[in-house]
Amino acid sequence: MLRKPILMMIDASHFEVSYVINPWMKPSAWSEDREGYFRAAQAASAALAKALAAAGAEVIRSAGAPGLPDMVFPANAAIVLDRRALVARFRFAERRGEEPLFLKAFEGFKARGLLDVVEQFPQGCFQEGAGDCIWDATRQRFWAGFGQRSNREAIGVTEEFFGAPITPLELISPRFYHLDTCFLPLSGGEVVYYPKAFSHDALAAIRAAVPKDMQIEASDEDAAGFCVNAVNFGRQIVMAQPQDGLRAKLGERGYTVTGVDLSPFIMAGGGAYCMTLRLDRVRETAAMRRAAS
């Protein structure tokens, strides 16, 4: 029997759009209907948790904190693999208050037996968690974004901590400031990506590692709708409301796509992947491969 994926989410009680650290954020728009957007955000968070559970995941909800609205995006909290967590260092001061709270949360997961090791990136080494370091189970490697929020130097720290290979990918658009906004490895080996977000060298690295028939290029509409920022396990994909074309492409490859209205969180520059962090991801061992064959 397959174990349920374990996903962390943060309660959205303190969510709002109150500052600008990416081009999607419009505090003035939020302020036009604070109560309405707040209610919509609570409903959207609950709908996402329900969709993930219906798709087969276990969702662990943790508390947020006043004055830290972006805590609802725990994908940026840490990189987690093989029961080891490496906690983020945020580039912008607006998010640095999250660091001690996430450290405490991960120490709590360690006490519960979900993790064995919890450490943090060194001071001044900016790296924003699984949002900029995505595990590719097919290729048994990380893809690491840099150039907008995370330092390239953080890649070496990550590689040493996890002992796993990493492919660096330079991000060139402020609109796609984390790798998870424009890059999605799927369980079947396909990769959904938005070419305009990447440097020439990054595109070359993706196209060299991923066979042509496994590349799915996202459209401008897919990317703007945060549909690439999706959660995948098995043949299930949960994302912000998808375009018909992307839904069809994924359906043809055997995936079941569940769309959720995440528009209040897109106003802050985040979608389904941003709002979750997988805690139970492990690399595949030779024994696991033999058992699956």
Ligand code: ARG
Second form
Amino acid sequence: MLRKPILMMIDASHFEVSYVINPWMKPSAWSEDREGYFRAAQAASAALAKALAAAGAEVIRSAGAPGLPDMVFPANAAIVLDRRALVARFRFAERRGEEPLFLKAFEGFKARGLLDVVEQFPQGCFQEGAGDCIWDATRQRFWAGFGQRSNREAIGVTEEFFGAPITPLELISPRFYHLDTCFLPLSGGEVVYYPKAFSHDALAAIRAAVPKDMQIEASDEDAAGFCVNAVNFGRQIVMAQPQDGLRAKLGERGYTVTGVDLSPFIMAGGGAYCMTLRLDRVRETAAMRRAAS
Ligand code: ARG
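May I ask for the structure of the form predicted together with the named molecule now, the form predicted on its own having been displayed?
Up next: the whole complex, starting with the chain shown before.
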């Protein structure tokens, strides 16, 4: 039997939109109806956890902390592969308080036997976790975003820590500030991506590595709806409420798409992928390839 994917989520009881570190964040809109949005956020977080569990994942919920509202986006906490976690260094002071708390949470996962090694990026080397470093199981490599939140230098550190190949992708739009807002490799080898988020070289790298019939271009609406920011395992995809076009395109390729209303979190610039962190991802070994064929 296949093991369930393990996804970390953070309890949303300290979530709010109280500062601006990306163009989606609107504290003034949030403060017009704090209680209403807060309630909607608790419901949305619960609905996401439920959809992920229904799709076949095991969700581990960890506590958030007062004054750190963006902790609900653990995709930014670390890069995790082969039971090794490399913990983030946040670019903005607003999120730096999350670092020691996530370090502690990952040490806890180590104590529970979920991880073997926990380290952190060196000081001054900004890197915002799996949000900017996405594992592509088909190509057995990372794709790493840089140019907005994460530094290009972080890519060398990541490569050395995991010993895995990485393709750097330069992000050129402040609206698509993490790679996970505009890039989604799927289990079947397709890659959903939003071309306007990438530099010329980055686009060329994607198009060189991914065969044409495996490229799925996201529309402006798909990207602005945070639907590229999706969680995929097996044939399941869980995302913020998609447009019909995207749902149909993915359905035709054999994926089951579950849409969840994540609008309170989109007010902070995040969707389904950012609200999770996959803890059990392992690189394929020769033995696994033999067993699968
Ligand atoms: N407000 C958060 C920030 O700007 C949102 C993070 C969304 N995370 C992501 N992986 N895209 O840092």
